[in-house]
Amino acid sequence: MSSVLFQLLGVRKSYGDFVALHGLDVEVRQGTIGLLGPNGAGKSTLIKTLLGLLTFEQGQVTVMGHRLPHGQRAIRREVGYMPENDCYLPRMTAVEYVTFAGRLCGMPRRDAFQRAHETLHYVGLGEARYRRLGTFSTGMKQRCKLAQALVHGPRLVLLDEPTNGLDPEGRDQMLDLINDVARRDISVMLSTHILSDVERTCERALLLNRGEIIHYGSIADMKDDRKNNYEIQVRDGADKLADKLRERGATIDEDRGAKLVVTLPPDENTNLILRAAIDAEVQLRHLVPYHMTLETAFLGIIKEQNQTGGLIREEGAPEVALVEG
């Protein structure tokens, strides 16, 4: 059985004229996957493309081995899809819901009733199951949402906004829950603007910018990126502090006032700083390693994209490229 999720060649979509999705090229292998990107980056826009709801005006997408748009339906009993917003009818109870979406997956009647009942137990909404989906709670629809995409039991889950509306208790419960469906060799792909999220449960993230992908790789090495770098605070002088590590071949990355993160040269280590210190005649307050966030690395990334364009991935990752469209 092939790794590859889903493959896509030169894919561009667009909306009359606004291009969402730039010529994509990228090959994404099974595991959990955090598809992070700004507002309008085409995030929700992939998705849909994946799944067969949206057309495309070029390019090749594969999922799961099926090639779009002919292999729509046998993606769909092999994809599990929750979307961000709601899409249910009030009036129908979770087991109903359930079962309904375990149907348009192409299961028969009765082993999707059966699979709706394991499914809401599993996502802790068995004593709920015959209640109308009106009078749930969000962290309820949410956890109903997730056990729809479950039901048929895909290889693969596209999870869209999924801790969207959740209070911090709804939150833990739904990352815990992803979590879960990951170590039962489930891949999942992630969408959401919580970049703690991601960290939390992904091992790899895909990040669009402007309907490019400007990065595919672990979410390790994106974070590894500033192997020498530290955090510093001093009493007063830090402008003369920076003066003195610049002159020494330090790079300031951070400027916050009296808390500075430096680069040193690869060569060096904190006595260079110490030294800086001693002859700008500043008292050092604070020095420890500096612990790049994903958030950190992320807005990183999308500026140096920014300045320069084009894709980073990670060493060994297959070759990509940009096609613009």
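So that the term is clear: the rigid core is the largest set of C-alpha atoms that superpose within 1.5 Å between two forms. Predicted, not measured: the structure shown is a model, and the values here were computed from it. Numbering follows the first chain given and starts at 1. What changes on going to the form predicted in complex with its partner chain:
A displacement of less than 2 angstroms separates the C-alpha positions of His70 between the two forms, with the rigid core held in common.
Relative to the superposed core, Asp243 shifts its CA atom by 2 Å or more between the two forms. Leu51 shows a C-alpha shift below 2 Å between the two forms [criterion: core-superposed Cα displacement of 2 Å].
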Given for the second form:
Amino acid sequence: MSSVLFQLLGVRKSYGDFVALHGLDVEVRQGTIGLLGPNGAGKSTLIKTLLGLLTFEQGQVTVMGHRLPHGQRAIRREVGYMPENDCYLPRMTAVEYVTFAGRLCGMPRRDAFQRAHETLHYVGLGEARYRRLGTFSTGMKQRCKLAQALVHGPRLVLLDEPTNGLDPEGRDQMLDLINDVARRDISVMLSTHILSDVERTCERALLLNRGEIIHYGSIADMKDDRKNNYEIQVRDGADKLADKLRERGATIDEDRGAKLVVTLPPDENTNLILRAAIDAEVQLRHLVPYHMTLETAFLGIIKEQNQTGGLIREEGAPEVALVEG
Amino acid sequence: MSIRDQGYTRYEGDLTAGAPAFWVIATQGLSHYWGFLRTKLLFIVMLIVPVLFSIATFAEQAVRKMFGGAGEEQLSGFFEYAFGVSEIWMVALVFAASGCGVIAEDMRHQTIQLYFSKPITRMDYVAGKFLSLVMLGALVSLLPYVVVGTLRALIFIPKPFFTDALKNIALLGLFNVVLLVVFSAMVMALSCLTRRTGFVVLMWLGSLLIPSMVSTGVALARKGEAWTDLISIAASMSTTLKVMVGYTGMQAPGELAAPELPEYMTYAPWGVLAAVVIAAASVIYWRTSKLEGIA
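Having seen the form predicted alone, please provide the structure of the form predicted in complex with its partner chain.
Zooming out: every chain and molecule, the one shown earlier first.
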């Protein structure tokens, strides 16, 4: 069985004059993938396109080996989708809801009923399975939505903001559950605004901005790309030092008065900072490697793309097929 | 111990072995409507209709005997007409009580996202929802029809007009189907227009009652001219039944026979019903063609 989850070739989708997806090209392999991007980046449009809910004007989409639009039903049999919004009738019990979802996927009634119980136990709702969904807390509703996405045994689950509205404990449980799902050979694609959730659950990230893929690769590489970063603190003359660093090809990522975060050119090291400090006649008080979080890496990539207006190409990274959109 | 601890496994069964998606949606819909206490109460209250009409069947038989066999050779069609009209309002009432949220609730609760993330087509969704309404209406129309129809057939076996009686019973069954199709299409179309079930109920009752009142008013002003029935959907429907069972209407005092319906009234009410169904189908198509955007 192919390890490719989905492949997009020149996929373009627009709503009237607004282009939501600008000719996306990417091949995503199985594993856990975080789908990141600011509001309006095209994340929901991409998920709906993968499910065959939206038609696209140009390009080619293949999901789990089935090509859209003809393979729409086959795709939905192999994919589980957990929508962001509540999508249930409040009078239904959890077991009715999950059974119904299973039957819609084509499971016989008896199997769907049995699997509904198993899946609800799995997500930790075993005791509450005969309660009406209208009486559930937000965390329980989210887990119930995950159960309906898993009931038919998909190979890929698309999770849209699964930790939305959860308290810290509920969020922790949900992320544990997602990690557990991923360990059971089910690929997960997690769309969220909460970068730490992606950092905790995903191996790779797909970054979208203004309908373009601006990065796809492992999260470790994403942070590593920006590893030549240093945090500097000076007594006075931070502006002079910043100018000298720029003259030497460094980039000033953050300028917070006496503190600077600097990215050095790939072949340079801290000697460049020391030479710049001598030239600027400033006293260095603090010079340490800057540890990137996913958030800072993400913001850096977005900022860079907004400045250049183009894509950031990742070279040499495994499992990446990033082509200009 | 949760299943997670026991080891969760992927479902390996056949995902094409279950019931067709439209049937799953239809049965789930019916079970949802039946879950309302008001549906059950209404169903119990409406049981009075077949009881009354069963009594009326016995009474009709007794009256025939009382008059020494007068009228033994023919049926007037009045019984079937009256029964059919009562069914119109029973179905209207049960739809108002429980069926108006058929699409509106899915839009309000965003259940459409659930449906369309599963391997179903828009046609499955529309057919399933439509069938769920038909089955809800059948609870209060077909069931009494079967009871009363069977009783009448059994009672009239020895009568010379037994064949006519059977024909009328069959026509009443056909009328039931027409009634359920037209009303289900109307309710579904109205439910496509808003997310608020309450508004759908108002629109549904309004679409039946207001034209009926206008039709009555115009009929009074025009001295009961037959075409005035075409203003109202309920009246158009009852006129089709009149035509089907051969009941032309009540005799006016002092008249020897009931007035004949003008010839155009044998097909014009069907035209009205067909126009209503076409309009409803257009609205349903318009809404469902946009469902993917919602999902």
